[in-house]
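Just the one chain here, laid out as structure tokens, in the form predicted alone.
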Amino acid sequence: MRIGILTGGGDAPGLNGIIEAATRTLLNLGHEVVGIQDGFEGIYSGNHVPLTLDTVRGRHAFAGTLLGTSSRSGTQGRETEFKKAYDKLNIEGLIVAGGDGTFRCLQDIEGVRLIGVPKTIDNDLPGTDATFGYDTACSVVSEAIDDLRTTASAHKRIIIIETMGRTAGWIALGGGMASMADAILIPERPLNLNKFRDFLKSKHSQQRGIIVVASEGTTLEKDVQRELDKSGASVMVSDYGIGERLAKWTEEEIHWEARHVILGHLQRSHPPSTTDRFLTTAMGIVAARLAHKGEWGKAAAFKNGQVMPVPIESLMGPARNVDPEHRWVKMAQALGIFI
């Protein structure tokens, strides 16, 4: 068969893994492959490579995607194009790795047989146990936590690192929890400001800095949000995120100096840690081998400990978010860490 490969959405430390495991699998199987380059805009203009042995030898190691993503181009109201386009290509199915949003697009439209890699380094698709490039912007942000622990103590500064994650906090707590951060703070339990304020006084007595990481989508108890908007510095707008939000708040409740630092896209754009590394490589040989054997229409998912396929339905549900009561919640608090 001649099966194309594409990556979708957000770009994820992993996604040249998928690319070179499924590649290299489908050749074994005697198959040809080609790359389709940009997601859905090379379907529409019919940019694609192929795919060769040379070609994807050793990119697992890096991050970003060979074939290059987007998610600026959609299917709606376009599917009639889309599969003209599509049929163009001559192949016989498909391979994406991509999130709820890609696949949705995908399934509206008859005739195109898939395979799907579930991706985004929130951790938050339902239907797999744990996504590639999660464990990577973890690692980026504890070791972030790690650098700035030692600028923090060295001036007596609180420093609050946001991290990404508008609605699910997995990148903020399993960061947090790596390097052991003073605070924890996460969309699926809101912030009292009151508790956060005793707690953050109670240090400041017993330790020169303090490092606090918050999700970029952490929410407030309703009592307490005028609070940390009272001030004209503080207001939410669309140019403040929570991070800066805090440590002017900090500074004005609590008198002690802070600083802010977003990381950002330092979380996609990290070479992929080991265990992201192995993920993809068994993700991209179950895909190959189910478009092999002409299984369409199932994801390679991570479930119990390993990769299996599952129905690719099974990704498209609501958002898999961090459980309020959660272990490592439990884990945290143990530890004396505020969240």
Given for the second form:
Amino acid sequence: MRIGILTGGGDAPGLNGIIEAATRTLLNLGHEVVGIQDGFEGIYSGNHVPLTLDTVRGRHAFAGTLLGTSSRSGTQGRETEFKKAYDKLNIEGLIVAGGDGTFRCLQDIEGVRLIGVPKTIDNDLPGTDATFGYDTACSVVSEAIDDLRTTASAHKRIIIIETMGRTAGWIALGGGMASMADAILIPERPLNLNKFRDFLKSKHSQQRGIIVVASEGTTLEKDVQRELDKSGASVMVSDYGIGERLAKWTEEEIHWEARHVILGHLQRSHPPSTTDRFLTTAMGIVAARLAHKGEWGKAAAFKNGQVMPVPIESLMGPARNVDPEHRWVKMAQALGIFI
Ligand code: F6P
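Having seen the form predicted alone, could you now give me the structure of the form predicted together with ligand F6P?
Complete assembly follows, chain above in first position.
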């Protein structure tokens, strides 16, 4: 068979591991493998490359995706054009590493045979207990906490570290717990500024510096949102990032010097951790075997400690957010971490 591999949506450390593991497995099973370039754009334009052992060997160690990706082009209103271009590729089916958006787009195209690999650095896809790239992102946050603690303490400052996670707090929570940040703020537990003020005040007399990890999507309890508005003077609440806003608020409210650091795309570009490499190797192999057996419409997900086939639809349900009472939240509370 001739099988295509495509990576869609935002990149996450481990995509190259999926490509390498799936390609090597398919080649060993006697198939031909082609890589579609730049996500859906490569389907429309027909841009693809042969994937050989030489093309993929060793690439699992690097972040990014050797095929390129795109989160911009979809299929809505272009279904016929997409199917025509897909047919021209002359492939038996596609292995796609993507998020729910990517799979939803493909679901609408009749005749496209699909094997899915769940992908988001935010770790909030349903149908899988974990996504690759998440562990690496947590390591980046954890290392940043360890490093920034030194300068926070040297200058007696609060440092607010803003992490990825627009709607899910997994990265802030996992990274924050790994290095025992002093406070962890996540969207699933709206922040009460009054309680946060009390916490910071009590820390001011006890500790030289403190580290707050805030998910970029941190939400505020409704009644205190106005308070943050006021302290932000002429700047509206939604005009800039939570890290910067909280740093300003802290200086004004507690008179404790504050700085903020946005980790941003450093979380995505770090070489995949060992855990993510194991995960992507297993997912790539399972995805390739599913294609080999012609079990289209399935995905390689991580469930109950192992990678296994699941129906692709199970990746398209509502997001898997952090339970506000998750056991990691309880662990944080046991340690006296503000959460
Ligand atoms: O959804 C994944 C994610 O990495 C978010 O955590 C982040 O807010 C967003 O993508 C960044 O997207 P972009 O690279 O398009 O700015």
